[in-house]
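Let's start with one chain on its own, the form predicted alone, as structure tokens.
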Amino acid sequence: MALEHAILVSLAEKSASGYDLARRFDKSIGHFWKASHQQIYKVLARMEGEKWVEAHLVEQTGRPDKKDYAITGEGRDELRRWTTEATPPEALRSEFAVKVRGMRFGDRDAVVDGIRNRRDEHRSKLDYYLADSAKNFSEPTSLPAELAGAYLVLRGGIRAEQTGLEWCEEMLNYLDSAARSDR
């Protein structure tokens, strides 16, 4: 997937300025597709050249004018075409997992601290996702069809964080047991 497709999805949901789009990435799409604000602006300019988006100038009082981007018919066609492509398996690359595997060759205590930090990050993100779910999807069986994708991706995020949290707890329990049996 290219950043262009993530932006098309976001703009299909709601038009936005580049700044608002970048903030939207920070709060939602960015949890599974990272992009800097600079990358977003660069790609928006390219997409405007491809006629996938169009910008409308919005005058602002006391501030510089801004561009509000909207998806075009060509952009919707590209989004439709892209959704028909098979998605290749996504390779897992994890520096964290390599450090855990190699802890016997390095600083075991630092790696265990890293596991604790990762556990806390999973717990924090899980809490965020659960709060989002309670706020926006309290009745998932009665959601309008257009919110199904957002709900399902949020559920995937919840499950991924639950799994990550459980894995960290499992590692810490195992390492604690192993340390006790070595005494």
Second form
Protein chains: 2
Amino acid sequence: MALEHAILVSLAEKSASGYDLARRFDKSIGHFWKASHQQIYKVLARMEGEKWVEAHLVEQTGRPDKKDYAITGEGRDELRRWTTEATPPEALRSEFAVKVRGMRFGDRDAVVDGIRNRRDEHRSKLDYYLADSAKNFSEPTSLPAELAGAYLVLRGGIRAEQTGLEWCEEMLNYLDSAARSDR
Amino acid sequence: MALEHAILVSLAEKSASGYDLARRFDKSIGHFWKASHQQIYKVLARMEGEKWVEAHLVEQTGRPDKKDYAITGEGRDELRRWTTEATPPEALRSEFAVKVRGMRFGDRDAVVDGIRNRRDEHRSKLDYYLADSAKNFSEPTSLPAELAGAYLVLRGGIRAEQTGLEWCEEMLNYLDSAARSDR
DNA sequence: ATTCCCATGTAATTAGTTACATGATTCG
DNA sequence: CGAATCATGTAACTAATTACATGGGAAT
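After the form predicted alone, can we look at the form predicted in complex with a further copy of the same chain?
After this comes the whole thing, all chains and molecules, with the earlier chain placed first.
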């Protein structure tokens, strides 16, 4: 149940409306934690009940009014407490891996196509991360301390995409030569 | 909703009881798809209704009777159809990454401890995979075609653990020198 | 004596997804 | 004129987790 904490982290960085949060969960923090706007509104309401956040109505002209959510003292306490908790290993659920494992019961060419797609997705995500890195973290040795977390997570993203990409290439290579040796 | 398909893959490899499946989902296939026994029994019942699997009661002495589940022709059709489907990118949910990103709002030492733990987990999982690889896939070039899927998935696991391990080491290194330069 | 293995479930709850709903404004 | 952006939600459903339940046999 860590969507709460992902929201706390995001609001601790900067107050936001539910809508803003939904967009953040499509980009920055969303690269390692996905959430829909429906889920965000639901959880925000619960968090307001727990006094972890408070809403301030912002009246706007020309566009709908919005609620700006800010983290409270209690929210900060909870966030701090949570960082001292052990993080359980995430439950892996890779449909892609299941499909590769089960390829011998299915359509081999379709699975190979799927691997090529996955490879391309890794490539473009890697490019995106590398651009982000070049833009925002060109000199990681002289980084202000408060940016360390964001930098390190981005490093993890880069490594993960690189590895995913290399894995796909290895698979395509292997399956390609296996196909050739069949002839 | 791919637990169904993970079960189909597992049963296509070899028939099993719900209990057997639960143990497989703790080991081999469970390395990339986690499921509890409760969830497995529930889904098996649904799959029996859909005629993807059929149960045969096996009476035993000295231990409880069990139901042996086998994949049906319809189950094999569904499995084949599923391999031709596009695989949506998995929704990332890394509580660990959220915690690293939010470390500046919490207890830095506790987070660093958490990274060390994670590093150790990656190390032991990597060792486990490498042992598996040495034992079962010592000569990947001359592998029977039906083992290709299992081999490639294991390669992915090895790469993922290696990368996770290196990421943790990079973070510890970075945070360590950042701590030193604070003095 | 206690705990682990075998074996299969139900019940209650929480988390997440998908579909539906509304309505003004701005951009092409 | 249609689509996208801003903004907030409800309702129905599916998937998954946690807790509870049973009971014999084997091992420590």
